[in-house]
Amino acid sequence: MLDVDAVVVGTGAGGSIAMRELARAGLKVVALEEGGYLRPADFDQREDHMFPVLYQDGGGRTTEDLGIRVLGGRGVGGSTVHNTNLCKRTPDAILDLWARRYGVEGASAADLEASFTSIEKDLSVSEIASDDINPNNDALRRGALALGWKGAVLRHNRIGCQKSGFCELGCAYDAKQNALKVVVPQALAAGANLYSDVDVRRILVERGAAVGVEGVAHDGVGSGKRPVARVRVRAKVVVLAGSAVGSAALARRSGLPDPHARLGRGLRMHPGGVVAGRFDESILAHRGIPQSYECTEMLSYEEGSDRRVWIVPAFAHPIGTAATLPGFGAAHMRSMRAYGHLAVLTAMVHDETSGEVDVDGDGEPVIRYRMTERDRVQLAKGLVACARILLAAGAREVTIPAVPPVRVTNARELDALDTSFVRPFSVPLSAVHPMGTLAMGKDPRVSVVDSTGEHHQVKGLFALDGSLFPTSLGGPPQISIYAFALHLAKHAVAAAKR
């Protein structure tokens, strides 16, 4: 067993700050992280080898009627190991939401920009040259331009980019400045201790207070991973950094009080599809920066807006993209040998549905989601725009990859679409942004942590991962995990010192 000040369950964006931030502040520090530590060294650019390793469920985890898939990371550095860097601050219109309808406090724009600034310093933040804009890229600029769409050049953490495009599968070139290369060195180095392949199963509450918590010891070896050891560490406080997914599962299974029954509930995950384009032109989108322009034409930040939808390049190496197309036998090979010719954009839903993360009867999260008519009406907008776009930058078809496909060749053909064929198992269906199963707020009855992090009811315990969001953020959540946990990281020292 051991005796800590403070336990950091998970190593992403912000269990990775939780842990510097305490041991800076001379506090004895013990992080448990599910996954491996791996270093760029492992990282062999292999669909095969790499999504086992660093996704959850090997990249399979879905909702619980299997209508989308979620992703998720798991080892040191949590999924900003494995996403494409994309740096957004959370918009001042949330924020503003947040106080206003959620009871969120100390939040605005103001009192979070030190945070966000030195988050950014921190990460090396900076916009995406111009000439690091690949052809699927410049494919969704070029067609917003000649929409006359609003569009940007977004901003990243890396330095050093090879451009190889492999991003979703950890960076072999250490280029990304994220949790895993950045600040969990930083933490160590302040004296923080870390335990990888170790499953946190139970937290610990004596007297409405976290003590601490216990899981078991693996031998990290893939999904046939043995339990090698029982863990106990005994803390005067738990920060749960585990994703909105693995806290709130974590939380569940530990019976934690719930008299308002919030605990779990309240999820988002920005749910999206997939639309590609076929050019004349070699596109080759695999290769080069994964995402560096946006258009955000259809989004709104308003709650209720009748325009939530965020829209980004997507594409996948040859194993995610044969997944992916429609078609069998001789159609699938021949939509595959278009590969080097596709362009694929992704509309992501800035969702209101409310779903939640329960656990089963071995204490694994179970994920429940049922898209709104609001937000699916908004999902098919959303594909209807990237086609549109698409078309508009010279494609020659464009393939929605429903059951049954649907292809266009030309606007009049979108205009008149009927899209009442959007819904999931339908059309498949991702989730990357996980958010908001442990809403923070003033009141306990429509949240469950306080707006410093900590649990309503359960004194010591802070959760300072993307569960604190009440709302969808609308676009990529990495910086605002990062950002709120290090702007709410000086409440979980005050209670270790208490």
Given for the second form:
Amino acid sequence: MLDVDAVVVGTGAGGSIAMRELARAGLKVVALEEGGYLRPADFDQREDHMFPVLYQDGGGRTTEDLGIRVLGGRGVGGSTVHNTNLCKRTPDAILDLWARRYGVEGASAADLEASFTSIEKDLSVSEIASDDINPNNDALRRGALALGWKGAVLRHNRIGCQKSGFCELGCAYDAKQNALKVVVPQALAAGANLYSDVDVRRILVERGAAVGVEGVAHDGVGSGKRPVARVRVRAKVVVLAGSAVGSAALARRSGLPDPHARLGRGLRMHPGGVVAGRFDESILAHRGIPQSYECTEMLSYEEGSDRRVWIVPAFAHPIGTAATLPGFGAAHMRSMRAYGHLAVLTAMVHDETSGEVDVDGDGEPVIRYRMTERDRVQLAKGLVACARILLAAGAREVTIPAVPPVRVTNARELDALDTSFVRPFSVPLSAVHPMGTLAMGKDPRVSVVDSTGEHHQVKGLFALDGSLFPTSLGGPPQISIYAFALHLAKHAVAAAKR
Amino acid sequence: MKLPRLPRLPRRKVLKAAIAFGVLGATGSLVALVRSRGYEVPQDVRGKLVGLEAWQYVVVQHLARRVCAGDEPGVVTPDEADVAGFVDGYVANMAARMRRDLGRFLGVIEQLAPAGLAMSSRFTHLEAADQDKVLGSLESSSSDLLRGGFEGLKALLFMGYYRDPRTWRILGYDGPRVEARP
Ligand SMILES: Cc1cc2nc3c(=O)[nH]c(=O)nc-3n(C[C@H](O)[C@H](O)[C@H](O)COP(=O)(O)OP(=O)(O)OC[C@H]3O[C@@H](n4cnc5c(N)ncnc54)[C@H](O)[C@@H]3O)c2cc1C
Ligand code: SF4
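Alongside the form predicted on its own that was just displayed, please also present the structure of the form predicted together with its partner chain.
Now the complete complex, all chains and molecules, led by this one.
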């Protein structure tokens, strides 16, 4: 058994910062990470090798009803290891909403400025050079410009990028300035200890306070996973940073007090569908920086807005593309032959739907998420907007991979399209941004943790990851998660010193 | 081996029954009745299976031949790419719950889905054209679970197929570049 001041569960965006800040405060810290500790030399750019080790459930995790594929990371560095490095701050309108509606205190844009600035410096965040916009992103840019729609070049956290296009499989060139490369080493240098391949199964609570965790160290993955030892850590502070799915599942299977049935509720995840445009010219979307341009024409952060879609390119390697294109057999292979000529965009919904993370009989996460009609309408608008952009950029034919597939070759056909076919199960959907299952707020009836990240009922238990957010962000979450973890870590430090 | 005759039920009724069973949950004794008999897997392959049972391996082999069928002669076949062997290894590393669900879904395809089209043979005994009809019915099924299950399975089969570098030529995909690492 280990006896420490603080234990951190998970080492992604939030967990890496928590372990670093606690260690820098001179505390004895241990971080436990379910996945392995992989290095750049391990990332071999093959989908069939990397998905099983880098992603939860080998990339096969879905909502309970199989309607949405939910991708999340597993391993030291969490989802930052295989994300696409887009960096945006939390929009001011979202921070205002959290203060106004959820009573979140001390988290205005001004309050967070120092944390945003600090994390952006640590991660070397900069604007992507316009020379580095690949033809897939350029199709989005050209289409948006032709339509007179709002768009911008994005910011990222890369240095020395070789533009290989393999970001979602981990960076073999160590160009990503992420939790794995930057923050975890800083935490270790500050004296934190890290144990990988340890799955935390239970939070230990005594007399209303967290006193540690229990877990299992293992070899291997999936059902090949072999337990090798039980791990028990006693600590004054427990930090949950297992992502909005992992942290909520751990909290639920630990049977934490939940007097207002909020634990695991309020899941948002930016569900998105894709649209592919076939061009005469070669696009080779899989090469270069995968995402460098965004279209925000249909994105407003105002509460209740009917413009809640964020559009960015969606690239894929052969397996991902094959899984997304409609049909099977010879007809499918004929579509695959156009691979090098496809530009693909995704429309992600800045969602209002409130899903839930529960656990099954084995204590494993069960994700329930049934898209509301308002969000379905947004999804439909977003897919049509993607199709319009691709046509405006010069696509010869645009396909929405619905069942049956929708194909259009000009704007007139698109105008005439009845979008009622867009339903959660009629188009393949994915979600890569789970948020909000241990939401912060003032009122314990609608939130799980307070504005410092500490659990309303269990003292010394903090959530410092994507689960904190009371609503969807409407954009890439990593910078918000890093910054909130940094902003709130001082409260966990104070609790450990209490 | 000839199967026990399945009841002819209207398609919607079969699908509803499947869902009532949980589709990806228990598909009942129907599958259990036949799944261990009549599936020919070469002894050397049978001895090597790590994730799939022999009957599941055969179903996956048949599915791969249809889902990953080539569009012209000469392209690498799913058997050459050993899609079923890949799925076997992949399944062995899946969480127990997902492995269970996949096995049950294979049972649905083998037993219930053909019956839903009033076909009286199991999937692996059907002609290729009929197998395509069964798969088409799953892809366009009004049941969210069946459609979702089919999409998941399709992704797994394509992973088995397009992981083979010989298939990349079909796409003009240049593959990993790690050897060019600075
Ligand atoms: C394909 C993809 C692309 C993305 N692209 C971007 C992007 O460009 N920009 C952006 O801002 N965001 C992006 N994201 C999302 C972003 O990476 C995540 O929102 C962010 O990393 C989440 O941080 P987190 O701390 O909440 O959890 P994570 O970073 O997911 O880390 C959680 C960690 O906790 C571990 N864990 C979970 N449960 C346990 C347990 N019980 N015991 C021990 N360990 C546990 C997990 O293994 C994991 O390593 C992307 C995500 C994906 C999947
Ligand atoms: S595109 Fe850049 S950051 Fe992404 S994997 Fe390649 S070198 Fe790494």
